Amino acid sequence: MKARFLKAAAALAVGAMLATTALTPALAETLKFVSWQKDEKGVGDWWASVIAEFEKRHPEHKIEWTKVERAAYADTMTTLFAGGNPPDIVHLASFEFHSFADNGWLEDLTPWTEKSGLNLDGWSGQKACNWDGQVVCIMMLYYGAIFAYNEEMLASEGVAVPTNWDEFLAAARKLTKDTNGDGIPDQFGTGHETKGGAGQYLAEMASYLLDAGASYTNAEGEVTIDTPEMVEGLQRWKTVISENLSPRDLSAGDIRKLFADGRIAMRVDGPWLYSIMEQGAAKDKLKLAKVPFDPPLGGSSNVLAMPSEIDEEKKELVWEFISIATSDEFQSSFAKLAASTPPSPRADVSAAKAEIPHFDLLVEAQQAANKAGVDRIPVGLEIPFNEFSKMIQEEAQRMIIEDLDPAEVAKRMHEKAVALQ
C-alpha cells in the first residue's frame, strides 16, 4: 500500500510540475525531460552536457529536467502518458518501452532519421527499438559483459584463466573450498544472485544458456525452449548451483561485494562491476579478461523516444535534442564521461581508452554481443516479460530444489511460454 501511495504521489507531483508548462504561455517553448539518471555520476553529467548544447543552439528554448526515482519510474511515466501529459523528450529503460509503443504513445522515428540522415547501421542494440514495423526509439546504451577474476586465488591452485565452459567449470570446482575446516564452503569458484528479482535471475543464468546455443525465442518470436541446447544450458546452471560453486540466497550486491573482498574467485557481470572492484579489500588481486563464454552476455539499457501526440513544432525540437545526443561528437564524449561503450559505431573512444584501462574489453564484448543479437528481452515476449521471467525463475528453482531432469523442465517452460504469448 505504501509503495503504491509513493508511486501515485510521485506521478501526481511530476504531473503537476509538468502541467505548469502547458498553462503558462511564456513556457510554451520549454521541453519537458524526465529521467532517473539526473544525479548519476558520469551519465548524468553527459545528459547535462547534451542539454547545455541544445540550449546554446536554441537560446530561446529551455529544457526542464525532472528526476523520478527508478523504482517509481515506469508507473509515473504510464500515468503521465495515460493522462495526456507526457514529457516531450521520452527517456525509458529498454525493457519497459514496449507497452508505451504498443499503446501507440511513441512516434515512428523512421521519417525523422531519413530526413536528418541519421545512419543507424551498426548502432548497437538498435534492433530492439523496432516495434510493429516502426522505429519507436533510439538505443542509448548497449553493453557487453566483462569477466573478472582473483589472480592470486587462481595462481594458488595452478588454475589458468578459463577461456571456455569446460575450463570455467573445472576452475570453479577447484576454487570452491572449505578454508576453515567446518565442512561448509566459504570460498567459492563463482558467484550468482539467486535471491531477488526474476529479471536478475535470468541474467545470472544467461551466460550458460547462450554458450550452449540456447534461446527462449527465435528471430520471429517463436518459442524455442524445448531444445537440446536449452537442456544443456539448464544442466550447466543446475550444476553450478547444486554443487555449491556459488553461494546461495544472496543478492547481486552481496555477491559483488564478496567478489571484491576476495571470497569469490570469478564473476561475469556488467561494466559497473569495475567500480565495485576498486572499492574491495581484494582490489589489488582482481583482474579482468575476456568472458569465457561465446557469445558474451550483453544487453540494452535505455532509449530515447518522442511522444506521438505532441505538436509538430515540439517534435522538431525534440528531434534536435535526439540529434545532438546521437551525434558523433556526443557519442564520443559519452564514452569518456559515462565510462561506457556508446552505441554509435562512429564514436571516437580514444579518450576513454586512455583513461579506462579495460575499455578495449568493453568494446570487444559489446560488439560480440550485439553481433549475436543478445538481449535480455526475448523477441515475442516483450509485453508479458514480467510474467515470463517469473515463470522461468520458478521453474529453474524447482529444478534445483527437487533435482528435476532439465529436459522435463525445458518442456514445461516451453509450454508455459507459449501460453503467455
Second form
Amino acid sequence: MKARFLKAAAALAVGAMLATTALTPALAETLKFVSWQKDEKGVGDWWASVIAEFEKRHPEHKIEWTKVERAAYADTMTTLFAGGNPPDIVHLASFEFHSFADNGWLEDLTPWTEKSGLNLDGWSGQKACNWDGQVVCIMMLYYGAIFAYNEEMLASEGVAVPTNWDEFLAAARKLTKDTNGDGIPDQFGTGHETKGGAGQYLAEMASYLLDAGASYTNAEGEVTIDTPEMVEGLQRWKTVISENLSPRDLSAGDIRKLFADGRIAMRVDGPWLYSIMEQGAAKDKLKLAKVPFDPPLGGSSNVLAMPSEIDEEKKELVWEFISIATSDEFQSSFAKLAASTPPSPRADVSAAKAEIPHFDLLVEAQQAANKAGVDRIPVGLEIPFNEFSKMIQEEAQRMIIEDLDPAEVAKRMHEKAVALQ
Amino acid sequence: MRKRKLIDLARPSRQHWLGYILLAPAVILVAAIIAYPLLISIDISFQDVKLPRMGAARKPFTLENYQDLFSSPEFWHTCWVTLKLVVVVTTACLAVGLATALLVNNRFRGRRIARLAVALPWAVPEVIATVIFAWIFDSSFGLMGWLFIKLGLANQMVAWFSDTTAAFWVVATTMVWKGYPFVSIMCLAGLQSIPEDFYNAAKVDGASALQRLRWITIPSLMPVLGVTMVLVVLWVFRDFSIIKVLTDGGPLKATQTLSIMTYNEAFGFFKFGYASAVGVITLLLCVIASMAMLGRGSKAMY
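Mind sharing the form predicted in complex with the partner chain? What's above is the form predicted on its own.
Then the entire complex follows, led off by the chain already shown.
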C-alpha cells in the first residue's frame, strides 16, 4: 500500500515538473561584461547608462558588469578565452583584439550589421576592426590628441602658447627649472611616460615622429622606419628626454597627476586628460589648445566584440547591447558623458558642445588625425604589435642610455621590424 | 563465523594506513593543483601554440620552442640576470638576516621592539613595499636621489630606472629588504635551539666571540641555513611582483628574470608554447639548485 502511494506521488511530481517546464518562457540570461572602464568618471557612467537601457528593454535579462584593472586586462581576457569561458560582451583595447580575432575567437559581425542595418560608413577608426575580410569588432573610440598647458607658468616666463615643434622645444627648455633653489629641477616643461608599458611609450613618442613626417609602416604595411623623417623624429624624442625636459621614469598616470597639480607646464594627451585636470590642484591655471604638432596624434582606443562560440540566443542579446551602444541616441550621450568624440558620424554633439568648452578642439583633432590616417597600431604589424612596441621602446631607451646616433637606431629598428613581420 | 573487516585498522600491521588515508585527500588535491598544470605546461612547451585553448586538439609535437630558446641571446642574457640576482640577493639576505638574528638574540633593553623592527618588512605586502621603494628611488622626486646630491655622491638626480646597472641594484635592494626578515626569523629560531652548554664550554676553553661564531653558531645553524637558503633562492627565482612593479624587466632587459620573461612571452606576446618552454627550464633549474643545496646543507651539521 505504502509502495503504491509512493509510486503515485513520484509520478505526479514528475508530471507536474514536465508540465511547468513546458510552460516556462525562455530562461533569463545573465550576460557577462568585463571592462577596465567600470569606475572611470565619465565613460564609466556612459557604460552604466547603456547597461541600464538594456535591462530596461529586457527586464528578464541582466548584465553582470565586472571591473578588471587595465594592467591585468590582457592576462585576464586571455585566460577567460583560453579556458573556454569568455565574457559574453567582449570589450578590448584596439591594440590587443587582433590576436583574439586571429585565433577565430571573435564573431564576424558583418551579418549582424547587415541584419540590423547599422551603417558604419564614416565611423571613425572602424577600418581597424576589419580583420581577414571580416568585421570583428565595433570601434568605440577614436580620439585626437589635445594640448594642455599651464597658463600661469607660460605667462611667468613670457612664453606664448607654442604652435610648432621649435616653439614647443624652446618653451619646454625655458619652463624646466628649479623653483625652490635646492639645485634639483622640480618644474618640467613637458611630461612623458618613460617607464612602463611599451604601447604607451610609443604613444608618448608619436607626436614628435608624426610631426617630423615619420611613420613605422606605409598604407601597404611595408616597414618605413629607416628614413630621414624617422631619424629626425627620434632625435626630437632624444632631445626631450636626454635634456630632462620631462620627469624621468614615471608612468603616464603619474605624469598626468603632476601636470594637473602644476609641476609640469605642457602635456599632449587624449581627451581623458580633461577629467584629470579638473581634479588637480592647478585646475584653474590649466588651459587647452590645438596640438603644436601636425598631424596631431590620434588613435583607436577600444572596441566591442562578440565571442564566436556562445549560443545563438546569447548572440542576439549581445548584439542588442551593441546596438544600444552604437545607436544615435547613445553615441550622442557618449559625447556629453565621456567628454570625448564619439565614433559615429550621426551623433548629435550639440549638447556636449554647449557643456564642454573645448569640445570643438576635440572634434577638430579627431578629424585631423582621422584624415591623416593616424593610428597607434601600424598597418601590417597588428599581430606582433606588442612585440614590435617592446622592440621600439627598448631601442629608443638604448638610444638615450647609450647616447646613440638616431640614424643608427632607426636602421636597427627597421631591420628588427622587418624580421617581426 | 566472524566476518573479517575489509580494512582492519586495529591490526598492528595496518595502523600506519590511517595516516595515509587521512592524508590522501590533501595529497590528491595538491597533486591535482600542481601536477595537472605542470603536465599541461610541459605538453604545451612541445607544441607551436600561440594562444592555448582548453580542450582544443593537440598540435604536432615539436622541439622548435626549445631550439629557439637555446639559440636566443635574450634567453641566455635572462639566465645571467637571474643568476646574478639569485647570488646577490641570497648572499645579502643571508648576511643581513644572520646578523640581525644574532643581534636580537642577545639580551638588551628594547629587544622586543628590535625583534619587531627586524621582522617588519616581512609583514609589509610585497606590492606595497615595492611601490614605496619605487618612490624612494624615483628619478625626479625620490628621496634617494636627493640624498645622493646632499651627500655629494651625485651632482644631479640619478635616473635609477634609466640606467641598467642602477636599475639592477634598486631591484636587488628592494628584494633584500623584503627577504632578509625571513632569514632572520629562521636563524633566530635556530639560534635558540643551540644548547647554552656549547658556549659555556667554549668560554671555559678560552674561545673568543668570533671563534664561538665560527665553530659553534655557524655549524649548528647549517641545517637551518641550508633550508633557508633553498627557500630564498626559490623565492628569488620565482618572484615576479617586485620586478614587475619596479622595472617590468627593463631597462634593456637589465632586470628581466626567467619569471618575467615567461610572463612577457605568454601574456605580452601571446607565445604560450615558447613561454611554457621558459617555464619548464626555470623549473628544472630550481629543482637542480634545490637538490644541490639541500645535500650540502644537511652534510654540514655536526
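Here the structure is a predicted model, which is why all the values come from computation and not from measurement. Only the largest set of C-alpha atoms that superpose within 1.5 Å between the two forms is called the rigid core. Positions refer to the first chain, counted from 1.
The listed residues are Leu106, Val68, Tyr143, Cys129, and the one at the hinge between rigid parts moving between the two forms turns out to be Tyr143.
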